[in-house]
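Just the one chain here, laid out as structure tokens, in the form predicted alone.
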Amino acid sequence: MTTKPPKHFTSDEFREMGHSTIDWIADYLEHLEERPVTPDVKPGDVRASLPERAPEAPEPFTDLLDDVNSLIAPAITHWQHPGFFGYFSCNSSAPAILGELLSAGFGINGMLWSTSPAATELETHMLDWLLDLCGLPDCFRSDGKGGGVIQDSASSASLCAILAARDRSGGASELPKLVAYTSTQAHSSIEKDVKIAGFSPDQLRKVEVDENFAMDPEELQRLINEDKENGLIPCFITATIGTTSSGAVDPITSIAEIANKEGAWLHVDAAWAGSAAVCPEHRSLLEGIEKADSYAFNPHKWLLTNFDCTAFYVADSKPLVDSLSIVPEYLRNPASEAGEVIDYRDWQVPLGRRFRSLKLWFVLRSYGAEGLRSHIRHHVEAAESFAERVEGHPKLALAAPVSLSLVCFSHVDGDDATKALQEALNSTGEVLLTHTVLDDKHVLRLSVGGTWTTSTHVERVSELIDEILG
């Protein structure tokens, strides 16, 4: 007996399901402000609400959306909530959602140019568009030795940079002698990436920072000199534009001079702050990156493009491709063999890759440069206004210089008072703020960046603080 194929949905059924889903998303976003930012659930609650096994027979699609309503939506942290000020935001927008939908509909694997030429060439073009929009140096343009690629996260981008740096410095044979450097304020992903790349924990140096929490170049040079005296090889340096804790900006020019002199790969991580460069007035943040080997920022953090979308640029793609390229027979094809195309599978760790550039294309065309600049400027102005309120409040103080749309502040009475304020704010359900530790003090972070967050929502945080502190 021949087994029958499964029943797939007809075009009309798919349209009906699609309309219902888009309607649900639109309603969700329209009324999101009415929900508490964080869910009131305990570990295991969601799993306990689900059947133990998958259904044997198909279930109606309406039941699925009903369960999203009753089981899923009430049990998520609403990152798109306009009162979400916790971590750096994960932007979403209508054009990005629809671009993602098209990508899912195509269902391609864009690992090679030959597996979908449009996926590769649109991505190359979008990275050049971003380069122009942000005023990035020509060394990262695709028509030269370098170019850009979309990674899933800044963590993956820095991992690729570390792998290229490792192999450029001699690879496995020299690995025990190689040393990587980052600041004490850099993102934890650097430490993880170095570990994945085969470095031992004692091969990563954490450079001390100055009074503004930016890397101290003199301390970096001192550590390098010490390592060289011990027969070690400076291999990789990460500098940050907009650290997670405080938004600090490392002195890229000074660090680049050291990296170039010592032959170390310089990677610049601007995951959050890099989006601000669409505004000319913020491009001073990028001073010195023309001397970097690689650079990354996340349009999915502050440029209205939903996760995942990290723009990763290299000044010379050869070390990256040399490190990551493996060509089995089944991937050989005339275009690749002739060297006429980019195969982005050689620019990342996985083989397979999604059609991420579609959503970026949709966003850039739907908002235009003007819309993107307005989005950034409105948030920067709102954060500056909030910072002024903090400075004028008798019970609050800034804990770090204001960085774009990130404000770090604390209660003047110390950690216990700051923690109590954080708990009181988050318990309202209207807002979410996270914390960090700066100079051994508990510090609150107000990060303005949500797609639907306006100055009114930022002002509400000030009002809540006044209500709580009296």
Contents of the next structure:
There are 2 protein chains.
Amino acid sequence: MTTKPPKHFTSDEFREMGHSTIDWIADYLEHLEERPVTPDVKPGDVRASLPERAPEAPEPFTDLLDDVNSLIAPAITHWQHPGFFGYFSCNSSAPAILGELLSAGFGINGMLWSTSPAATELETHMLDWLLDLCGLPDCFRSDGKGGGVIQDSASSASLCAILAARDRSGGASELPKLVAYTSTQAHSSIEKDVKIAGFSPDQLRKVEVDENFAMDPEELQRLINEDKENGLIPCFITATIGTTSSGAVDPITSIAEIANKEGAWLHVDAAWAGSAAVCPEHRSLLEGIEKADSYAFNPHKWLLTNFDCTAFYVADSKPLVDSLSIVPEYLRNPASEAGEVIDYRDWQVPLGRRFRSLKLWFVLRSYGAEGLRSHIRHHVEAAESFAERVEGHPKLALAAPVSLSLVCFSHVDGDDATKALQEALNSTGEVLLTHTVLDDKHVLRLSVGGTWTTSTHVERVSELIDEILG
Amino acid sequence: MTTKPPKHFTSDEFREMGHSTIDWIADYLEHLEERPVTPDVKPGDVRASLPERAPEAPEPFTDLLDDVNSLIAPAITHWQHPGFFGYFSCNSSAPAILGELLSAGFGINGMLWSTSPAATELETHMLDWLLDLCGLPDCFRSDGKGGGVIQDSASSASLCAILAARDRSGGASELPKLVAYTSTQAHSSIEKDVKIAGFSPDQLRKVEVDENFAMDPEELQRLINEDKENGLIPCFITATIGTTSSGAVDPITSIAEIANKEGAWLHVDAAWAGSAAVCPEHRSLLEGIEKADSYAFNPHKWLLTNFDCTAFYVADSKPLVDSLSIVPEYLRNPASEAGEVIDYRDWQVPLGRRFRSLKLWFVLRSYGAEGLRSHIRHHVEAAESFAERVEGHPKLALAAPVSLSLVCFSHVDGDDATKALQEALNSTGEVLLTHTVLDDKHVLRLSVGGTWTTSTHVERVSELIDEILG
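What would the structure be for the form predicted in complex with another copy of the chain, rather than the form predicted alone?
Below is the entire complex, every chain and molecule, led by the chain shown above.
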């Protein structure tokens, strides 16, 4: 041997650098409110601050942390800032961060049960815990035909549902005749996923919504009838609980009846709103869910777990695994062959898998069911208070019914005034609100859900609005 | 407000628990060699050790770490064990772990440039750094039509390539006529990806390989001619640099000529072997790569970066973005509309994105180019020594040419003897070797690549073999 291995950190160096990194994060989070939510950078600024090439020789770790501090932290949008009300939040929490850290420390690939039994079994178990916490129906529990799996995102979960549906309906040979349905308000990922699965744009029907932006089931049935008359096959329906634009809730029970009758796969996307089901008072949102074929929600949005953590459930795993399983010789092993175990690689698109259940386990135990419920309730109450102030404000109006912790509102003077308000709010650096369009109107979304966001921060938005509108 | 927010860790608690977690990982890695590589667990063992339901009240963090110690660590396959020679390794390293930790601490979603400029720009920059480190061609550099992006896995990278190719060739309306090509030795993910994209199994040709398990370009051309005569359209070719079974290298130059001439997209999958290109002496592997449309390799396999980190390059990003971009109102923003920035959500399947470039940045700077080269060279030399011992051993024979640090070998007495040797080796707990099938023969793979694996550990495999075979 002529070449020595590279110099790794010693155990003591790792401890020291690890402690520094933990302390850096603690400082960052502790003082986050002092930073503007969005950075003041122009395209190219960050790259211009970086050397053109990787270094030839190792650099000390302290330089890295210094650069994180001076180059990176000032140039990110601070999703963990308590004044972040944009999009839907990406939750985080101390136990989730440390669960993610441990996952990195283990450095395993849980593609098969046999390549890390605890990773697979903890994941199955956590999805069952979540099912009980949210009052989800038994059809999604792992002890029957169905079960749950962690995906990286709701987009990937709905893609898996579409693939299972497509292949259950005949797969590639029937593909030109298959039709998918969702509402005009569904998330754009549905359109993307359907396209990925090989459908053409005209094989996706966007069903009209009612005055509350929820799918109109009669219109769904009408489109299905029309398609069937034209020799097409209704294959896949996505309903949404809590749309991205306004938090609208599609009528799952009616849609499920249609799906079941027509033999179409029903996927229910509750990416954001699903976390609210930890509170019994919000479970009516899920009415009819026991008739769905699959269901997904994101603990990484509103359940204190770091991105990525989408909980994806299927009532019957067979069509999913039939669609996604390919077993080459080099992945064969006795446990899989015996059919006694779950190999989650067959429940997702990629082969490799991180140990994501650790962070979920840490969160569920660190907060307990009561902590999770408080998180949701505090935000819902804060959003309701804000909505009341909007309703009482002479220059503002709600643009949609308040949905959990999402408040859509606009200026009564029209789009220009609403845009000016958004611009003024965001330029304070204290808050970030993003927009949508509803009924052709520019609408502001106050999405309350950040880990560190409290009613005080929501009240501050009202104060800022009063200051701006005078 | 009646409901208080949940009790989060205080900053001091986070520091304390964070330091404990770092110390736990340091201890784990320091003493990893004392553990058996694979755990002694039966299906269901881990779940049986867990409570049936999530707790109602918070539990102390020390209980979590205790349970990680007693329930999880003994029940995982230790991919970071220096005696792990199975599959291909999943690299890890102190700087990568801490980069992942920081990414969790920031908790951002880098779906758009505007949702975290530094996340996008650091990623673009790191992919350019890697390009220079590996001597990749300029067509993949970000300052032209092409560029790089981090994907979660090589499977996802090849899926994106297939989607771009499919849609460049006409998309859904032409789909029934499109054909994809790869070798019989390509990774199973290609078959899975092609199926996901809506191709039927008979739209994927598996080209025969030569005696070294590399794709036969004449056979590829013959199949293409046959398909064209049948009115079909050659759409997509995947060539592999370093196949999973035996590390075979397809002749990229010849395949690229065919692909370019026929108008088919050429994707080159170098998931494992690509990292070796940090050493100039291994760059001949990449010959012809400048004629490919896309290229992927996994720093998470053999370049000291934690899973997930696949570097995916395209020579022209337009077909990729055309295939994967869908822009709803709620994601519109001035920077994207101006076309001045990259929005990486359009370069991948899911919408959301973690801040994965941080760990790559940390690794490249902490090891420097010289450290990365030592890592590869040390392993390649260790594998070569092992191969020499196999060749000199009366009961063993190489089953394929040694490829970088992958040695395929078998017992001269046939499959039963090879399987018995594998079983005996793995049951020592000191090492893990997995198998493949080559020319209908059961073959052991010694895949040298673990972060902590040195020549001493490879020599130990030889010693164990000598002890077992007597």
